[in-house]
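One chain comes next, on its own, written as structure tokens: the form predicted on its own.
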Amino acid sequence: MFDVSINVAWMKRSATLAINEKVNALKEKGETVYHLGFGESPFPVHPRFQKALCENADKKSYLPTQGILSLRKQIASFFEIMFHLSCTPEQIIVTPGSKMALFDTLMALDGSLMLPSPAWVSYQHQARLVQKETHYLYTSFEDRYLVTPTLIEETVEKYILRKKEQKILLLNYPSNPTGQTYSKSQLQALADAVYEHNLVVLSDEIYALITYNGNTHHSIAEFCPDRTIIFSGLSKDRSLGGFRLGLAILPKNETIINSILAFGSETWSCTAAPIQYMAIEAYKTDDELLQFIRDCTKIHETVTNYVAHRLLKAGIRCHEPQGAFYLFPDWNSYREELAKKGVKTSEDLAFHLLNNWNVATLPGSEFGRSTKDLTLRIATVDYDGSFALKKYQENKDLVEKDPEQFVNGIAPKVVNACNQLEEFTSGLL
């Protein structure tokens, strides 16, 4: 017997990782599962990244906790070119994944957390681990699940939060789980609220380059640079999730930078040496690499648009995606019909679809929604990324002329999942 600390006894494995393991176990048994539950960008490792990793496989020494200077210089150049954000290498911390950067920052900062609902699964659990008082910002479908200045004001008043005390606002855009993002004017309005209510913004912008349907990414750091910490990494737009390289860009504030580095020095020590040297190549901005990112993003856009349109056609409420590779549909209008099948919560709905329709999703309750809110998080990446990229680059005109034909050709599992969801929903009428 082992006695487990009360601080972690409540925890279970991350829902996103757990569903992936469950689906893989079902597949090993020979069962067909349409996997809309796990959001991993499926595209291949670019040959230049593979070459850089091989060339630096001999790098075995401990590196600075902050990350090697040559990489931090390259990252600073990348953000200047791609997002017109100026920062120095001294403001950048390289971490083994952005999740670690977020966790250590939550540990380092004082103040209660204002967390949007819905939000990525790990945010709420990390906050609880560091014993951070958390107040949810319950966003609405009508506002596209985006935080508004009014919602911040109402939450401050509801919880009697003193305006002079520091508070933390955690944003993620384009969003996992909703696929929505903020316009420049919306971010400007939020920045005004940041100063009014003494907020520090943790801005998770890891999907920044996967923005589409006429939307352009802007960082809230454009409008409140002294109050914003940006988080990013290589896992999404360059499909390098398993490489575990993330980063934080902090304001010019030695106190918070040194605090996070002190914590990092006692936990992760440093990000793996071969990965850091490889990442210098991954953060270059030449035409070849940027075209690779644009091609992958176009495929994300085409497939995610296809799924959204199929859901809407089936009578399932859903927003048109603006970025990332997620959708957040809901079946609330079918509440009575679903109750007759014993489906009364989003978790019931997810299990029902997996057990009866072979479609894996995640319940909205895992993302901070009420259990009675019949929402699901859908990831749209259940296809062979290497094959999809090859077919797209062979005939880019097809995506513009006939996107449905393209999706049918490269993502049959996604198409079949949509068929299952449509049949399931039509059977409720």
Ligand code: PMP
Given for the second form:
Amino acid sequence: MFDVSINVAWMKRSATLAINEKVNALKEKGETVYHLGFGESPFPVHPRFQKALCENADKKSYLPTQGILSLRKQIASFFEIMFHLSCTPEQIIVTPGSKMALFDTLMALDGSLMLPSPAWVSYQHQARLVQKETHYLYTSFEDRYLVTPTLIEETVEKYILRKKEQKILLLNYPSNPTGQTYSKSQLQALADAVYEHNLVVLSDEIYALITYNGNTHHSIAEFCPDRTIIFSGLSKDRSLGGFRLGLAILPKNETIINSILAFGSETWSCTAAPIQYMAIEAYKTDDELLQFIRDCTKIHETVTNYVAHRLLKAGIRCHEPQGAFYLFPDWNSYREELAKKGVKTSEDLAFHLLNNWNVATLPGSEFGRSTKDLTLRIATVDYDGSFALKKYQENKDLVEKDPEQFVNGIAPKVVNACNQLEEFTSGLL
Ligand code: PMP
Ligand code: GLU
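The structure above corresponds to the form predicted on its own; please provide the structure of the form predicted together with the ligand.
So here's everything in the complex, that chain up top.
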């Protein structure tokens, strides 16, 4: 018998990874499941990344905890070219996934956490693991679930947070789970609030390049560079989640950089050597690689827009997406009808859809909403990415001319999931 420490006894398997394992187990049993539960970009490993990985299979030594200099130089150049953000290699820390970078930073920084609701599942649990108090910023559907300076002000007052004390504000844009992002002027206004309330921003920009309508992503670091830590990595726009390479870009502050590195050196030591060498290729900015990212983004945009429009047509409240590959639809207007079926919480709703309609989703409660808020997080990536990319590259015009036909051709399971959600919702009336 083992006694588990009270520091972790409260934990369960992360909801995103757990639903994925559950769906895979159901599929192995031969069941049909439309998988809107897990957000993994489905596109193939670019041949150049595969080649770079093979060429570096002999790299077996432990590397510096911060990451190899040649990679950090390449990353600095990538951020300069893609986002006009200047940083030196000394400001960059390469980690085994950005999840690790976020955890280490939360561990290293003093102050309580101001966390938007809804927000990605892991932030709240990581904060609890490092015994950080969390104050939720309850955003609204009407504000497109975006944080506003007023909401920051109100939350600071509500929890009587002292002005002089450092507080941590977490922002994630484009957002998992809402698919929404901030404009330049909204970020400028938030940056003013950062200085006003003595905040440090953890800016999770891992979906930055999956910004729709050809819009350019802006970072809050443009407006408060001395207060912002950016998180990013290869998991989303280059579809390399399982390669586990993330990063943090910090202000020029040796104390925080050294604290994170000290922690990293005692825990994960360094990011896998072949992956770091491969990543030098993945952070290049030549036309071929940028076109690959743009093509994948266009497909995410087309499929996610399709799902949003189908949901809206079915009478489900939902915002038009602006980036990433998620939607956060809302069944609150069907509260009474759902209660008759015994569905009273977002967990009930997700459970009901999986058991009766074969559609896997995650409940809004996993993303920090109250259980009574009948919201779900939907990921729009249940299709064969290699096939989709091939079809898109063969006939790019089709996506503009007839996006519905394109989605019908490449993502039949997503289309079926929409049919199921439509039928379920219309049956409520
Ligand atoms: N932030 C957000 C918002 C995410 O959706 C994810 C992936 N689920 C991560 C961070 C972590 O990504 P990784 O650890 O693969 O870099
Ligand atoms: N980004 C994914 C999601 O939110 C899964 C990976 C993870 O949570 O680490 O579904």
